[in-house]
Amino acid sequence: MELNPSEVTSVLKAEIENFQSEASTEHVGQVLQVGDGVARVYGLDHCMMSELVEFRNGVMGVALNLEEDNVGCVLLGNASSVKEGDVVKSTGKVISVPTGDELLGRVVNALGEPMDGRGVIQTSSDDLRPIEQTAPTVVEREPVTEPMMSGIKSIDAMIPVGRGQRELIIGDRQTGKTALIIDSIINQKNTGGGDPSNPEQVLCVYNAIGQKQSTVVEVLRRLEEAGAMSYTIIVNASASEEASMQFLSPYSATAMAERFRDAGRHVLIAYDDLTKQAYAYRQVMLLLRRPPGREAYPGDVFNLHSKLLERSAKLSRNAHELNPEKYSGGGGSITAFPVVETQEGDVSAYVPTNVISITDGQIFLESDLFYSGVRPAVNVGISVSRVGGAAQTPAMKKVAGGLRINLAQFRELEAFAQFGSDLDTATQQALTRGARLVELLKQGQYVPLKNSEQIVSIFAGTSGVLDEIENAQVPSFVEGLVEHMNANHADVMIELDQWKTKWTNEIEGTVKSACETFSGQFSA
């Protein structure tokens, strides 16, 4: 039998064809030294930064230094298994979370995976995104000018925040900041009734950096109480997980976020608090040997940050024409509420100075009005929002337009009053007006207003309707007429929700003859 060379080529190469084809190539490598939740790893030469790695027992881990001998890599999860000696596989995958809406009403720990014992989360392969990502370009975002309501009366007529707006809420430890985040998320209850399907429904992403187990759990009661669990994510990374955990979570939250801004959902996240996430940060980075700065937070410490809150954007409402494959639906946003803890009050120090520049704005709440009564302790003074009254309702806008003018100069003459001399009748008027104000402006936790609630509350308040009314009364006055309102004129109070509403002649007539009328019932 004769032999033709080409039909032996043509076999050979079909055989090796299929041989390449059955095999796998595995990239491996074995552990040098373990220790502290961080493993070096020899032998990934191929490994990418950011790269999940598995280590024995399906304990996976992440690759942060890529050194020319070795990976420093960071444990997720049980890392007492994991021995000097044994082989690391590489997975060719950078770290990614599962995204959609059966994570709603869930709360997840910073991979994604459940935490309340309600089962394993049904999601497909095409739901997992990487959990660091680009931040939208120039082109395509857009100013912010829609209202995100609060529901707080000193934020949303002094310090207005918009949809795609990142307001930072800064102050010492036990002064209010979480509390004003569950607020501010049962708020969004109005935007569609709790209806997660709802398209104008605004779902929220709690993260909880660092934070006792116990605090988190309240934060869940709270919530599933006021009926806001069914359109909101918590991703927890508690006090006791490794510092790993807690410096990669906000980018876990921030991926579920992006998945519904990107389909055109506008959505809140809040990161309480981003201060423990840098001490996550540094300790993870000394201890992979990379060089300290100042207050030995590495140098990149401003990057992670910035590169975390630039990804806060509304998007333009042509953004899937711009960008088909990332975008499939245009006008999406994502609102932040990074959240930075002082000491002593010090808002100079590196890490609240570094996450104030990179804000659009701060509202800073300070322990000695927490002390002294004013809940929510917000100061009018420091605080600030860079958006300004873009992001306001017309009507808020017309009718607080005097508040913060009139607090400042309360604040002023109530230094000089306690010297005890007379005092000319404006000033005296000034200072009557200002501890109205300062009154009405206190507001209890877990009840946040409606926009109309709140906008009859300040002009009442900036009229000079309750300057005859005892200070002591002012709450009780400001609650009966918002009753008053509902009860007389529900017409109007349903289209002053509206945030297009403007303040006309026709309106305040009938808000100034309402707040005369029940001001006599009052009285009597």
Given for the second form:
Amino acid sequence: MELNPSEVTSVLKAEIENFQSEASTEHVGQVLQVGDGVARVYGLDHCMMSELVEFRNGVMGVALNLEEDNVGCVLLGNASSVKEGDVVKSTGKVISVPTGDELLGRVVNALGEPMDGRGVIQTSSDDLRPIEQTAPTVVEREPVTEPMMSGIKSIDAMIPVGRGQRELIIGDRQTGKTALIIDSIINQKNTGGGDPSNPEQVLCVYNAIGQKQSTVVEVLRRLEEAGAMSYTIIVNASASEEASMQFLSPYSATAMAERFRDAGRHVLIAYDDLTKQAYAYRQVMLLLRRPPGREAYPGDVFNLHSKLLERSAKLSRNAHELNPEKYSGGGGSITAFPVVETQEGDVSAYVPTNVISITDGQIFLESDLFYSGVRPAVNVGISVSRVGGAAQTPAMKKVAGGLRINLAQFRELEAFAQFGSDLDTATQQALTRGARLVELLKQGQYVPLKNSEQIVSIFAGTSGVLDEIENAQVPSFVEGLVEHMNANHADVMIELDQWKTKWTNEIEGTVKSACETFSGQFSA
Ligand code: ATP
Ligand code: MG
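Please supply the coordinates for the form predicted in complex with ligand ATP, as a counterpart to the form predicted alone shown previously.
Time for the whole complex; same chain goes first.
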């Protein structure tokens, strides 16, 4: 038999090529070291940054540190079942979560898996979205123009938030940060009646990070009671879960929100809270031996928050024409309420300063105010909304114009008045007015107010109607006045609820005379 050398070489070459391509479809490595929720893996040469890797018993991990001779991964899920020497496969995919309408009303973890015991969430592979996405580009954005009404008087009147804005909620522990968010979510029911298929309905995503399970259960119960879960997703990475799940959950939550935004819908997302997310990130990074910087955070903790919050934006009306691949509708928005917890009101710590500089304003909550009974405990002096003024409803803008100044004057005079010396009438008037306004802006939990109701209440304060009555009677007066308006001038109230309605002389006349009529009834 004759051997043809060229045939032999071609067969061998083909075999070798086949062998190589077979071997390269699956990159495998071995666990070198594992513990504290992180693993070092040897042999994953072609691993990407943030790539999903699979350990032997179905445990997943994310590659975060690509070093010369090993890959540092965080483990998602049951870390105790991973052992040294285990085989690790890279998947070639980045971490993705299911998105879409099916998630509304559900409580899911950072991987989008249900946690509420209500069965599987019916989504297909088309619904999967990578949790890390690039933010909309400059041309795809628009300045904020529409209001995102929180239903809280002190916020909508003085620190208005627009759709697409990032407004930080910052304060010490137990100052009512979560309460503000819950009320804002409940208030969104006014936008579309709570029907998620109504295009006007603002959808909500509440991301709980490192919180007690009991707090999350309470939030869920409150939202269910208020009928707000029909348009809300809760993404929960509670204190008992791995640090990896805690620091990844905001990205997952944002991916879910982006699905709606890209279809032209409006979304409100709350991250409660980013301090705990930064703690989780710091923990993982120290375990992976990244060099620690200020306050032992890794060098990229600023980017951790800026890349997240940049994804909240107002999209331009023709975004779907500019980029039809990405957007199926224009004009959508994500409004973000990130929460940061301070220690003893110290806003100059690392994470608070970072997030203050990233966001478009902050709502500052103060323990002193909270304990003295001013709730919500908003410190008006240092709270700002840098872009929201453009989105405030015109009627509210007109009525609440003098509010900030009046309150600032009051706070200054209050200090003098304590000396008890004789005060001139102008000072006395400013003190009375201020005290009434402080009383007026107090608001209980779970009772967000409609635009019309807020405007009428604030008009009573700024026009001086309240100056005539006792401080203690302010809440019952305002409540009565709103009832009176709803009963006798329903048409005006409905008109004022349309956020584009202007504060005309006619409306002002009606509200003024209603105030007078009601004052008479009230004092009688
Ligand atoms: P944590 O730091 O624990 O997350 P937090 O800042 O989120 O706290 P909340 O849990 O919202 O604070 O509120 C703390 C307490 O204050 C709760 O018991 C809540 O019921 C109460 N509270 C909050 N807002 C109001 C309000 N407007 N009126 C009355 N009570 C309120
Ligand atoms: Mg809270």
